[in-house]
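Below, in structure tokens: the form predicted on its own, a single chain.
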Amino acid sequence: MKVEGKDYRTVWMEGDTVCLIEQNLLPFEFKIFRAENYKQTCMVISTMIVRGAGAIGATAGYAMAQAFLESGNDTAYVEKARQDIENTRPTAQNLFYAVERVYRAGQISTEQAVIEAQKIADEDAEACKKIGELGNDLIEDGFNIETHCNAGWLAFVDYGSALSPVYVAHRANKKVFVYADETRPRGQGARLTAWELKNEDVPHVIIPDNAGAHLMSLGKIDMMIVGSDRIAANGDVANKIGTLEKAIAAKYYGIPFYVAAPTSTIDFNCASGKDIPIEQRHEDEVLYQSGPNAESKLERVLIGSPGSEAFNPAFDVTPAELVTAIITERGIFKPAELAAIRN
């Protein structure tokens, strides 16, 4: 991705420091955070300051790296880490992917878990840059493409999922308009989606969350291109809270309805998606809101009843048969045919 015409990944390693751009400032200030040792590192997972199943995983490899380069061969120490790791986002299934690649590469050696983790990120690039490419062939000149919470650039390694396709497209000239979803409770869609779509020059409105059937009822929207955080063996997808509305909407409205994501990101393991946790995050993501004030600086405003608890479920599961296709660096398949792809 460029920013102000410089070349950033999402989350790289300088020598045993993690570098994230700080996804929580964003779009009102771009700064890079470094996080020193793992401890910090599972701190940037679970505040969020990086989120999005790909960068989740190449910071969550990282950790996993530092941990080892920390440990002066304890291996309690190792054991205690991973554990603090994998605790950090419990639907990321690309967490899990990385921290298990690099645990079991540092069984070899330190220098070897660091060489893992570097290439864990480096396949998450390569895999989004392909999913772009194979996407681009579904999207025609002139679609209207909705999209929900922020699976772009910000959200993996670089590239993203849902919108590389959209990127692609872009480039090669054909004329692509994008409807974000905002995205409530944390706002990605209006905050990190709108930010890289204005910095690629698609043209793009933020909507409100509740307004896609309202747009797909108008004959607004030709297709929805969504990511996803854990795909179950089935081809069910958790995704960002929300998903599943659109998904009902789409099938109702005969629009197709695809998910984007790296084949890591693929859990066989899991045989359906009542099998996938849902992460249960705190009320104040629902009851606050920030934005810059008057001298610019981030302030939180209460925006809910003064005492009314919240719900906030992160995720939720959108069944097989309500998705048309997931996109893949190795294809784009229909759900019923992912288990051609486990080996």
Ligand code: MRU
The other form holds:
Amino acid sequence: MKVEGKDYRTVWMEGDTVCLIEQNLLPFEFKIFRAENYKQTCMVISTMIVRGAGAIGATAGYAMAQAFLESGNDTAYVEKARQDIENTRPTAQNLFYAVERVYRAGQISTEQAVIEAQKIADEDAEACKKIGELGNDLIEDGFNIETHCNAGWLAFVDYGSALSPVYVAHRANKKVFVYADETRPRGQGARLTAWELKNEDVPHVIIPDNAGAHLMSLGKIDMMIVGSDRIAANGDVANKIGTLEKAIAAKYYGIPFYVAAPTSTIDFNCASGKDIPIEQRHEDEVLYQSGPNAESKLERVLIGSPGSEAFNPAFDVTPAELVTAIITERGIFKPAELAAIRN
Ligand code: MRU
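Since we've got the form predicted on its own here, give me the form predicted in complex with the named molecule too.
All chains and molecules follow, beginning with the one already shown.
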């Protein structure tokens, strides 16, 4: 996708350096972060300089490739690196998918590890492009679409999952309007989705997280499309905290609830959503918010009552029965049909 007329991916590799758009600074500052070794790349994932299922996956794949490049054929170094990378964020299936593939390729040669990491990134972008084309068919002219969190191109290598069909529909001159849930505590909707939509000139508005059901009750939402961090074999879907509430409200009001995700997000080893590990993040993400001060410097302010603790689960699981269909690069499937694409 383009930023000020220049094509960018969310993450890419230059030599043995992993380059990423610094997402913690967006939408206030656009900056590229350069991670020089696998340990720095791990830090980038855990501090959410990069985030979103596909982008985390590609970054983890590159981190694994960096580990091979650094290892000098020291197996223990590679094993430790694999553990470190897998410990950065527990929910995103794409991370484990990418690490496994690059690790296996690295058993052949370091060069193969680097090639495989690049292949994973390219496949992610291709899959998201296809999701956009297929998902576009579900969007009618004049549709109002609600989305939660950021499953746009910043959450992948390019194009995005939930937002990819929106971009295709918009470019096809369909009239689409997006309600972007702000997505507390980190505000991926208010910051990242809104920034992406503005860059693409897609009409949109940011709504408070608790406004979705109200808008649905007024008939203002035609469909919901969200992304996913991990999909279980039975079609249960883990996504950013707050997704479950939206899915329940959508079911109540008879609004189609779509999940858009590449097949690399499906974890057939998880029989149901109960098996999906849910990341707990630091309470400070709830207690503090950051934004630019009068001098345009990012500043953190306390927004909770001093002394109170916060609880911060990063994801929830939406049961398959609330999901209308899952838009993948291989087609659009009802949750119960997922088993058919296992290979
Ligand atoms: O914690 P994050 O920002 O990495 O969360 C991941 C997400 O961006 C969302 O859950 C998203 O909706 C699905 S991942 C494309």
